[in-house]
Every structure is written in C-alpha cells, then in structure tokens.
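Only one chain is given next, in structure tokens, and it is the form predicted alone.
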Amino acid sequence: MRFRTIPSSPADPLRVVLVGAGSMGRAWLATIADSPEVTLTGIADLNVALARDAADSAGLPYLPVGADAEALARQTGAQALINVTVPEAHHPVTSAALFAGLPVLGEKPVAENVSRALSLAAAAEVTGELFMVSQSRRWNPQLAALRGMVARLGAIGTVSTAFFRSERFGGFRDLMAYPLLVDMAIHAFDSARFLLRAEPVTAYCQSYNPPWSWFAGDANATVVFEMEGGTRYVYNGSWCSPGGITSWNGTWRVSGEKGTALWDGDHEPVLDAEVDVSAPAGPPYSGIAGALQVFVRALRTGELPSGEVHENVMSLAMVEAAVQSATSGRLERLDDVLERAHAQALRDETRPDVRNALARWPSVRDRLAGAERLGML
C-alpha cells in the first residue's frame, strides 16, 4: 500500500498530538520527549483534566489540551497522531484522524475486534494514510537474534510459549471473559509470525479458570495454531500461576530439522544445532521507542513499516479464532474468522467509501498478504 510522505527530520521533528492520558500514555509521554525525531503539540484525552495533569507532570505546563484530537491537531500543525486509546475507541479515533488527514501510530490491539480492523485497513486504502500498530515487542533486538537463528533450522516442527505470570490486575481485566487470550497473548502471536515469516492457517485452544482465581472469567489457556507450511506453534499461559513465574515475554523453544533455539524471553536466545552460532544483528532500537522510530522513517521515505494496518490484522485474528475456538469447542479456520468479520464490516460501516473499499477485496487473506507482507517478512 502506498502513502502519503512527510518529510521532517532532527532539525525539522514530526509534529504530533497523543491521545490518551492515562497510564500507557504517560509512559508514550516520556517516550515522546526523549526522541529527537518528534516534538509534541498537545494531549487530546476526552478526560481534559487528566490530559492537563499529564502535561503539568511532564514539565509541560503550557501544552495545549483538550479533549478532540483532530481539533487540537488543526490547532497546533500537528502532522501525526499517536493514538493511546482504550481498544473501543481505536477505530473511532484513528478513523477520524486518518479522513483528517493525519498518518496514526496506534497502540495494540488495531481494534476491538477483527471487523473493526478491517474497516481501518480500508480506510488507510481510502485516505492514502499510513496507520501502523505499535505491536512493540518486534523491536525486540533478542527476538530479532532469535528469528535469525530460525532462519538457520531448516524446516520447523513446532514452536512453543510458556507464560506463567501472577498479576493481580484489578480493573477491567479482572472482570474479562478471557482476560489472558484477549488482553496478553497477542504479543506472543504475533512474535510466532514474526519468527516463522507464516501466517495461521487454524487455531485449537481449550481456556478454563482454576478453582483458585481471582479472575472472573478464563485466565489460564492453551492454544495449537497450524501455521503456512505445517509448522504448529503452541501458546500455554497463565495469568494466576503463583512462583515460577516467566519473563513477561514468556520461554520460547523453536524445533527444527537441524537443532533447537531457545529463548528464556529476558536473555539472549541460546542455539542448540550443529549450525553456524552467529546471528546477525538486530534492529538498533526497541519497544514503543522503537515503534516510533520506524514510524517517523516511514513517513519520511514511504517504506512499508512493520506493524503497518494490513500487516497487523492477523495477529488479532489469531486472537479472535483463539477465542472463537474457546467458545465452540472446535478447531476454528482462520479464513472462516476473516470472512466473518468482513461480512460484519460490511454491515456495520456508515461510510460509503470504506465500504465500497472493502467489497472490492477478492479475498481478506489476499489483500491483507499482498505487497503489505513485506513490511513483516
């Protein structure tokens, strides 16, 4: 997909407006102001006073704020918009944004559901925006060493992650139906995508709750997706596991024709095989930090970002079959989910344009695995 360029540069920062004061976006915040490629023009937060409070508590007394993004954006030449958002108001704000004329860098998941994904991936075809996905653990630079370690294994039989956690949340999270499927797992599915270079093809996930939860819904499941070319990645997790706990990026072990990689998810990757040792090295930046450089690169040379719309979509489909699979008791087809959710968007889109969009895509898989899967692969 082609977008629209913004030159800017160190001497020249990308303007942009964050929406979103709370927690996740103080700590955008902070990042925001150690980076020499951005400056920023205000904090849009429909609470007002929260915003003010999150400029003053930066040292930003004078920063303007208010509670509609695109009227700040207009207000202060903003250019961008970074979009820190709970997940129901992603599609609302980054659509809005994207018709004003506004690239978006947005928080995960893309949407609250695959349908309303969709409906911004045409909507970025639409406007000629980018929108990209700050899915931050592909900055990793252990798990860039780790998928160059792959790469070397020949043929994959399975990939495994293990993350056993004891968080005690409170909040939203502990009132979710499935607070470790929907709310956690993603990350891990899409590094699984991201190591393999494949796309799911189906998922199988059994989610329960032990008796000893202080969750309300399942926050214990285990999930067997089939992946291109037959490789199986396998996802079991915990979000109530007391003792043992694993990295927050959870232990990954990758089998293959010629040998084991094993990742503990806070160290470097470790390769069992009677293969080359050496791994290429992997990206100079990570997490959100790293999200954000990749994002102002982007604009300033139109190339196709990790992370970006498109690209990103599957990784809350796996999500969503996980969860589909939960619920039914079968296996689920990935394309069954995709289609689902596109004959959902369809209905459900109040935009002409965007809808006209997206009834001209042959096939979801196809225009979401075009020339954007080359921002990942």
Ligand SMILES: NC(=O)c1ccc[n+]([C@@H]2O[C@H](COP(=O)([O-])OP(=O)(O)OC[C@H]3O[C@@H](n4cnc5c(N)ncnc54)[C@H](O)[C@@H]3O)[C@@H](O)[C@H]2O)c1
The other form holds:
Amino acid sequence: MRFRTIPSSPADPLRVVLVGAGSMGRAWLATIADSPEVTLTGIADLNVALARDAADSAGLPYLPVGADAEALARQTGAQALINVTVPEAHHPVTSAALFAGLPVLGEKPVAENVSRALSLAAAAEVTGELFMVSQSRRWNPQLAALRGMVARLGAIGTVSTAFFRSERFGGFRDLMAYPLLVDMAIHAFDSARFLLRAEPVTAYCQSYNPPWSWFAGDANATVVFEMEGGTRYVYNGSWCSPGGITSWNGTWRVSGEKGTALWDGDHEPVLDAEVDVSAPAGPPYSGIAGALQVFVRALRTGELPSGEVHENVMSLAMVEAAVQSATSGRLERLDDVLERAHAQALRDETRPDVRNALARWPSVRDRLAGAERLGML
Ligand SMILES: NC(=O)c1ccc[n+]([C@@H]2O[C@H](COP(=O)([O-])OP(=O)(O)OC[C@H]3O[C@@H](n4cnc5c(N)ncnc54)[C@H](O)[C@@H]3O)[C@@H](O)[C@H]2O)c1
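Could you output the structure for the form predicted together with the named molecule, given that the previous block was the form predicted alone?
Below is the entire complex, every chain and molecule, led by the chain shown above.
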C-alpha cells in the first residue's frame, strides 16, 4: 500500500499532536521531548485539565491543549497525530485524523476489536494516509537477536511463552472479563508472529480464574496456536501468580530441528545449538522511541513500516480468536474470526467510502497479508 509522504528532518522536525494524557500519554510526552525528529504542537484529552497538567509538568506552560484532537491539530498546524487514548477511542480518534489528512501513530491495540480494526485499515486505504500501530515490544533488540537465532534453527517445532506475574492494579483490569488475554497477551502474540515470520491458523484456549484470584475475570489463560508451516505456539500466563515471577516479556523457549533458543525476556537470548552463534545486530532503538523513529522515517521515505495497520491486525485477531475459543470451548480458525469481523465491519460502517473499500476486499487474510507485508514480519 502506498501512502502520502511528508519530508522532515531534525532541522525541520515533524509537527505532531499528542492525544491522550493518561499514564501512557505521559510516557509518550517524554519520548517526543527527547526526539530531535518531532516537535509537539499540542496535547488533546477529553479531560482538558489533565492535558494542561501534562504540558505544565513537562515544562511547556504555553503549549496549546484542547478536548478535540482534530481541531487542535488544525489550529496548531500539526502534520501527524499520536493516539494514546483508551482502546475504545482508538477508532473514532484515528478515523477522524486520517480523514482530516493526518497520518497516525497509535498505541496498541489497533482498536477495541478486529471489526473496528478492519474499518481503520480500509480508512487508511481510502485516505492514502499512513496508520501505524506502536507495538512497542517489537522494537526490543533482544527480541531481534532471538529472531536471528530462530532463523538458524531449521524447522521450528514449538515456541512457548510463560508469563507469570502477581499484579494488583486496582483499576479497570480488575473488572475485565479476560484481563490477561485482552490487556497483556497481545504483546507476546505479536512477538511470536515476528519471531516465526508466520501467521496464525487456529487457536485453542482455556481461560480460568484460580480460587485465590483478586481479579473478577479470568486472570489465567493457556492458549495453543497452530502457525503457518505447522509450528505450535503455546502461551501460558497468569496475572495472579505470587512467587517466581517472570519478566514483563515472559520467558521464551524456541525448539527447532537444530537446537533451542532461550530468552528470559530481560537479558540477551541464549542459543543451545550446534550452529553459528553470532547473533545479528538488533535495531539501534527500542520501545516507543523506536516506534516513533520508524514512523517518522516511513513518512519520509514512503517505505511501509512494521506495524502498519494491515500487518498489525493479525495480532489483535489472535487475541480475539483466543477469547472466542475460551467462550466456545472449541478450536477456532483465524480465517473464521477474520470473516466474522469483516461481516460485522460491513454492517457497522457509517462511511460509504470505507464500506465500499471493505466490500472490495477479495478475502480478509489476503488483504492483510500482501507479499510486501509478509516481508515486514
Ligand atoms: N505499549 C505498552 O506497553 C502500553 C502500556 C500501557 C498502555 N498502553 C496503551 O496505551 C493506551 C492508553 O493507556 P493508558 O494506560 O495511558 O490509559 P489512561 O486511561 O491512563 O489514559 C487514556 C486517556 O485518554 C483520554 N481519552 C479517552 N478518549 C479520548 C478521546 N476521544 N479524545 C481525547 N482523549 C481521550 C482519557 O481522558 C485518558 O486521559 C491504551 O491503548 C493502552 O493499551 C500501552
């Protein structure tokens, strides 16, 4: 997919509006302040006092703030928008920005469900503006090193992630039906796609809540994905597992034909195999700073970035497939999850141009996974 490019440089940085002044919004504020590639023109939040406070705390008392992101972007001459609102606001904020002629870098998840995510992919096609999702952990240099090792292990049998933590959030997560799957597991699912350079085919999930859990919904989940080529990816996790906690990335094991690669999620991965052990260098950036750098570079060059909306949707589809399997008790095919979401998107779409674009897709999987996008995985 082609998108409109915007020339910029440290001498002429990209002008951006930040939308969402919550906890992650403040992390983005610090990242934007540190980057010579971008300059902040304003902060939008429905809670304008929060936006004002965020600007003041960053030493920017004269920075314009407002409740309406698109209006603020127009008033301040912004060229792009960074969407760090709650997941339910990702679709309305990003869609309005794209149709106002603003490319968007958005926090994960792409939208609150796959149907809304497909609508945003079609909106990017209709407007010709770039929409990239910041799936921050994909920029971890240790993950990139693990990926280099995986490429040398021959055929891969099994990849597993163990994620065991004991977290007392005390907010919305404590009330969600599937807090682990919906709020956290997408990071690991996205990393599995990236490691294997392969897409998911089926999902089987058991989601449950241990007797001592302080969460209302299921704090534990075990999911088995069959990936293209037959590799099984197994995710086993818990939010309420006191003792022996893993890193925030979880503990990874990749078992291949020629050996095994291990990663504790915090340190360099280790290869136990009779193959060349020199790991290729990872990217020279990480986390959301990496996502920002890649976004600005993509706008400059027109090169499709990793995390472009079409490529990112499948990570959210893995979450949705796991939840649907947990509910139905059956193995779910990713193609069925995608087709149901597509039908829903066609029913819900209020913009005729986006609806027409969605209706023209030959198949959702084909549309999401063009040859160029598989190269980005
Ligand atoms: N990459 C990561 O590791 C990571 C970590 C934490 C959160 N996140 C993601 O970041 C996003 C924000 O999370 P958070 O923890 O900062 O949430 P938060 O609730 O602290 O902040 C969200 C803010 O968005 C504002 N908002 C909601 N709707 C809006 C709208 N239509 N227009 C303008 N502002 C609006 C709210 O008023 C709130 O201040 C979520 O998508 C979350 O999943 C990512």
